[in-house]
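What follows is a single chain, given as structure tokens, in the form predicted on its own.
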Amino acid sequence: MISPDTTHPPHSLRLRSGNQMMAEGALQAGCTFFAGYPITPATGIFKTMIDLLPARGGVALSAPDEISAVAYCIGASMRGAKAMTATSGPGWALMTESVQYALMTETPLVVALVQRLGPSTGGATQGGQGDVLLAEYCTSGGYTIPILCPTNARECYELTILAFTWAELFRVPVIVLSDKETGMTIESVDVGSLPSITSQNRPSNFAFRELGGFRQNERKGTYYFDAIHEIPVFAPVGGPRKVTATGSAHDKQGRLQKNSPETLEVLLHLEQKVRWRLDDFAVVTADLQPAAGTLIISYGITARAARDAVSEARRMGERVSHLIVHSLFPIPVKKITQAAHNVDEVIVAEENMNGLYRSVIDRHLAGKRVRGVNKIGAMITPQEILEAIMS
């Protein structure tokens, strides 16, 4: 097992990019396997994992393409490893079939997706926040894939650790959705103050034996559950008993079935195990002002501009609240509606053409005036958000 890095002295400042911190967060989480293919602007994650992971007893591979990279990670995870890959929009498009396979087989997986300007090859060295819906709605059937979104290098570290915990505990693929500016900007990080936590480990048959809670799924299969929201106990491929891992519809033992009641229950379970835990997946930073008439909602790099705009608006006498959404999906509906409860209007700032995240949270803001600040090809400035607040 990889040991967490405890060599940093207290209050030691280091220059780090978001990509570097995402890789260091993965190492701290106990990641033992990485496979990737170099792609701007995610290559910093690839390089850091290639440089550091083997020295800590893990495996880091340069794959021939993105399809192979994610497939290697899924295979390693099925064997019991904590696995991560990293890519950007074009590579993500190639990975989506395999990500659906991870979802169907309930295989823990972390994908670092560093956004750039699209569509297609787009602008490799230009930032953007255009992959929000491409990342979330990549599955047939619209299953929820948890997505975390950092705004700075420190959060890249912390949210990557959280992504591993979610992936492991709930047996789901989890995306850490960054962007070019967050990933490639180098800033000061007090590495001595970083949390020393690691990620939790997936429940396994062996762990249940040790806890005296060994359950019947040793006999009934790696997908067995009693209640539809339960997390099946993990059994590794190549372990002491046969594991069937298929991307086809299957029963609780992994046997291919077509439209049987048990198979349909398994398919519903893939969504319900996430929906049943909505509050557990809600991560936001709320800066709410009493009697505010306007709420700014932002995420990623744009949240930093929004924070400055809100501060300036308050200096000018405006009453404005700000909500930074770190867990884009499942949508933290309760946190959003609470923040918007007493305001008249909501402004959603995001670096894409048509307001992608705004389009999916709008229905939860009934009765509010909802509008966006949007832009492509360049970052949204604090002044642009301030002008929206004042208009």
Contents of the next structure:
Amino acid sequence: MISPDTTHPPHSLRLRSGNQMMAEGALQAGCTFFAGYPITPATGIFKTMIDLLPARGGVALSAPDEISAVAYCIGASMRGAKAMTATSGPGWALMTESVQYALMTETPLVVALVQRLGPSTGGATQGGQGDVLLAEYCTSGGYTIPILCPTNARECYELTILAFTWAELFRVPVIVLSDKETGMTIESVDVGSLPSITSQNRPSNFAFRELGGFRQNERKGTYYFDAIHEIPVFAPVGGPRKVTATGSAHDKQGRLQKNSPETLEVLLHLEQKVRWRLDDFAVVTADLQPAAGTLIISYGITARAARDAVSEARRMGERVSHLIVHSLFPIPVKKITQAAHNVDEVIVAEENMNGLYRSVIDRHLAGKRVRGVNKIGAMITPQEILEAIMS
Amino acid sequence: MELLTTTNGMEVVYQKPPTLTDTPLRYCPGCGHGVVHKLLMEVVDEMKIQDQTIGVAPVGCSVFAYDYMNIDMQEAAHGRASAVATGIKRILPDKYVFSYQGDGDLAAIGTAETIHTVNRGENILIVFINNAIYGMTGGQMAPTTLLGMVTSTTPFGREQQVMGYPLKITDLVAQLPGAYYVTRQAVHTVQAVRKAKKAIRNAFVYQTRRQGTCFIEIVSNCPSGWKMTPVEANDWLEKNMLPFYPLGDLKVPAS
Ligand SMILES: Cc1ncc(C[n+]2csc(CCOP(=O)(O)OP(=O)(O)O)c2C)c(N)n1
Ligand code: SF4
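Return one more block: the form predicted together with its partner chain, after the form predicted on its own shown previously.
Every component of the complex follows; first up is the chain already shown.
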């Protein structure tokens, strides 16, 4: 998915921010509905959508708050529109109720979460990578929510398209976790070499109908699946068939039930449909060196400092590998353990206080010395990572 | 610091209220926020209630209000100011408690808090700065943005078919039985400033009666968000804002 910047001659360089590229990626993915509420550093996505989407026949709506913004998106998605919203930490806190609702109702949704320094109002114009676990563990029950994490403006475009594909195919909310520096830095992007793919669409019972299976599915209900990991065929609201959706615990027909065996099966299914496809969700950039003693793991803006640190360390004769994780969740366990296979030591660099991502990948790195390079209030520098490598 | 009455034998005709700190205001030139801060602190000084007054200002351009007003000031999360003020007032019913909120804060994300605070008749003062735009985040449409008004999220002007009508939340609030005193003022001319100060003073006095919520809308400006000079902004306010948001009392105490 992540195509290197150098595959095409840079014949069409344009200045773009990560936020703009995320909006353009969403349009490329076929997003037709956007709702937002102003918040630094995510406002650029909202603004670009307001400027571009209505002209293409889509809907871009200003909401009175983030609670409404995400709920508008869910309503639109229930009809089949590819829908997206964008926010930062304080707004994300308000959205989590409805993100859980999207998960429970299996409604595709893409949320761009452009991190700033927290907690609370925190620092509106100060970056950070402190929302990693707040984003992932926003559901009661800790259901896996896919999270994609770009490191530059170009990846903002590419990963947003991928986020729509995942949201659509697996009927889940997907988060594109950016940060203030990635979102607001304006850099050159070779727009001529951007992938021309779009996102895939959810299998819907519009198609079902044409295949003659419509009546049969009707009996089985909105959330019907046979195998636990199977994705129920999407039934849009406002169609010829009665559709119900509920954020309450429900059976396969969408009927509210407390803890019937079928309801528990539906809850298990919400997690298993993601877990069963773990390998499909793994997106990393691996720059591995044979016989490396140290592996650097990084993501988001910090990956750019890590890349510089790694090349400098190599210039100084160190053998060091680097893994940039783009799909933070579900954790790409295989990719991580493969990259760490022969090293003695793993260093996880991230711009937060306690090593949030390190705390959840630690358990997959048994037998390795695992350390963090952590910092808040400023970007981690290549020098700081280099010092960790050399020490 | 005390208010001066004479100095070197000369009469003092004007001075900065001592409770307004010496911190330079970070507001854009011509912005109404600074004027309203001054009026609030003038009233606090005249009533000698500096140590009995607690303010709650949420995020918005007035996020640094605690730096300018030398009283206990809390910064609340976006939209939650009147709710935090409610908690403070319920625990400290003898203090003067006010919230200071922008239109985005009070009439968008905090609408539920606004309506319910007033409907319960909380004995606080709500100061509502209506500049028809989100100032702090860079000039996006607010619920109070006028039809046709250009903002960064209404690049072709606010269209009623897409974004509905400007919200006259002060008129709504005046309908609620818990509202005790509701008025709409401005600070774009000397005369308006004087009237606004009187309204603020009334509201502080009324708070001691414990008869319900006092609510003061200040129709204000945002030269930066409106992309105008301060003078142009005040002219524009007079010609465009005031016809839609007419000044005057909407609800006054019976006696
Ligand atoms: C939950 C949440 N959403 C969004 C923001 C970003 N934000 C900060 S201030 C503000 C609105 C400012 O507008 P207004 O209340 O009208 O006050 P003004 O700046 O115009 O004085 C917004 C949207 C935030 N801090 N928290
Ligand atoms: S942006 Fe507008 S409201 Fe904020 S300080 Fe400047 S003029 Fe005042």
